[in-house]
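Below sits a lone chain in structure tokens, taken as the form predicted on its own.
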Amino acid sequence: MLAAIGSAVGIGNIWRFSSVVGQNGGGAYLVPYLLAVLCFAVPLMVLEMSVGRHLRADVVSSFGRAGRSFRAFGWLISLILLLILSYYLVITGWTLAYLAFSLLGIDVAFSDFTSSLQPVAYFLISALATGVVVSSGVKRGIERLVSVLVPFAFLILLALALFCLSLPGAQTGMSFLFRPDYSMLLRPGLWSAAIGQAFFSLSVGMGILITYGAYLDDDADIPKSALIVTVSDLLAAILAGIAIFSLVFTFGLPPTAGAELAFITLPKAFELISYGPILGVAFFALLFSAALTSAVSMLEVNVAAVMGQTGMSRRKASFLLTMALIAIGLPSALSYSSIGLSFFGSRILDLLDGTVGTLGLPIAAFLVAMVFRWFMDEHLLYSQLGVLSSWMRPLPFLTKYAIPTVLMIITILSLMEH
């Protein structure tokens, strides 16, 4: 459970959520976001957990059980996840670097940081740390990590939110976050952004929850587990929003900034505030904790798949995949360094995020919904869920018809934008 929460609560909850809220009219965004989470993300999460526990297999083997030709889809999802992880670890490295700077009391501008080779070094440290945790196993590695870092992250979030509510701009920030401008709901882009963020934030459709579902006890209540993960994820996003928008409106910062908000504007705000250095350490410790637990879950999907398909030991699979991650991720790390590696004027990291990150996730989620609802035994869900409670009764219809349709629309819209 903690591993699934750790996977869901990543840096996307903290700066990406606040950035998307800022770009889409504040509180108005919360309406379609909550609907997207409850109507689309949660049912798909229940489906993935059910498939994982029913089959007790890695993502490639799970697809193979639906049909031999579907194994390729399992490998495709693993590849998409590996590519996303390759640049996600670069950003994880940034959070580790700024945690180190905060602890040492060093003021380093983001432009100075990325005009050196330090981002490459911190990327390597983050990749190796992720590999070490996964190589240690589910019990000794992943569970030990999340049992410490997930509660730690929530304690920091709560402390940051409570402190930031005492700032002079907190009331304006709360109005921006919780008072919707209903006219914004007529914008199609708002709904598309909300649905995309719901899937991204809860780590659904990536094979992560199929992999973790395989480790669930037989007596675990899957709908209840999915609800706990979802509530934890929403709580993290709202607490982060409270802290960030209180800071943003106290210091007149732009609420629409993304990575810039975390590494440029907020550090400046911390310099001007009481207990700023302590807040800076807490904030970057939170970011690094959230990033690391998500990175571990992404690598676990690939390690489990390689182990399941080749019979390779966990340590060997972890080592080989960590080396592959470093090789694939180096261009992204170098694109935000003194080398400034780019392709047709775009940094490699931005290019991967705009293609694989934007298009890969809805495609992966579409494949999960289609294969496991259209090509597997219809009774699979019921064998794992028993009698559906009233709030879960729409789940079969949503997972079979509504979710694939919505994901297809999102993918087409994303392709049209590109």
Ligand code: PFF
Second form
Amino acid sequence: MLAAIGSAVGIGNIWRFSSVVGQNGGGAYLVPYLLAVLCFAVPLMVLEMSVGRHLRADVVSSFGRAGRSFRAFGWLISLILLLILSYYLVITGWTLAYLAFSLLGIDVAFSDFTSSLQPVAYFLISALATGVVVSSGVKRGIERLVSVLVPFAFLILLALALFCLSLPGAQTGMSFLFRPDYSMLLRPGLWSAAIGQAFFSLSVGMGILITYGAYLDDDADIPKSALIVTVSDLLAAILAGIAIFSLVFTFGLPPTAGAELAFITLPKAFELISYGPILGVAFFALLFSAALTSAVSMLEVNVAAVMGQTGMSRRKASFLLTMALIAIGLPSALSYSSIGLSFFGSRILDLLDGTVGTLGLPIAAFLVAMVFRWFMDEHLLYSQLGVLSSWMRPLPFLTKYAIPTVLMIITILSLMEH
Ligand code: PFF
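Return the form predicted together with ligand PFF of this protein as a structure block, the form predicted on its own having already been given.
Full assembly next; the chain just shown is listed first.
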């Protein structure tokens, strides 16, 4: 369960959540976000964990158990994850670099940093670290890592949020974060942004929870585990939001800075504030830990799939996949450097995020819901869940009808936007 929390709590909670909230008018966004989490992401999470524990197999074999030809979907999802991971690790590298800069007490402008070749070095370190953890195994690698980093991340988050609440801009920050502006709810873009963010933030629909579900004890209560993961993820996002918006409003910085919020806006605030250097170290240590435990979960899905399908050892599979990851991620790492690798006029990292990162997730989640709810014995679901408690009663309907429909609509809408 800690590993699932480690996967869920990532850059998405701290950086993406705040920037999406900022760009969507603050508190208004929380309403569709909470609805998306409760109605779509949690039921799918319960489904994935049940499939994983029932079949106790990697994602490709799991799809294969529903029908041999579905194995291709399992591979497709692995590939989507590998592509997402390739640029997620570039951003993980940025967080590591900024952690190093804050520890050394040097001030590096984001544009100077990205136009150098340093991002490539930090990307390589992050990719290798992820590979080493996964290669050490589920117990010795992943469990050990998450049992240290997840509590560590929550401690930092709590301390940061409490400290930032004492700043003069905290009040304005809080009303920005929690004030609902119901007129925003009429914008359809808000709803698909909220649903996309809910799936991304909870790491749902990508086979991660099928893979981790396979390692779950027989007596673990799946709905309860799913709720704990969800509440932890929400808590992380809210605590990060409290810290970030208190800082932003204290220094009159723009809350809508989007992707630049973490690397440009906040370092400015850290320069101005007392204890700023310590806050900077804490913030980037938090971002890096959160990113690493998420990256590990994405690689584990691929390593488990390759091991399961080829009989290869964990070490060899981890080594080969890490090398592949480095080869695939290098263009993204170079896309922000002075070489500025771009394709069709947009930087490769942004291109991957805008295509695979945005479309891959709803497509993968659609396949998971469709295949496991329409082509697999329903008893599987119930055998893992026991008697459904009252809050779980809508789950069969939601996973079978509502979620595939909503995901299809989102996919079509974002295809039309492209
Ligand atoms: N949930 C992670 C975050 O919030 O940063 C990111 C993530 C991990 C997204 C795994 C998708 C995924 F499959």
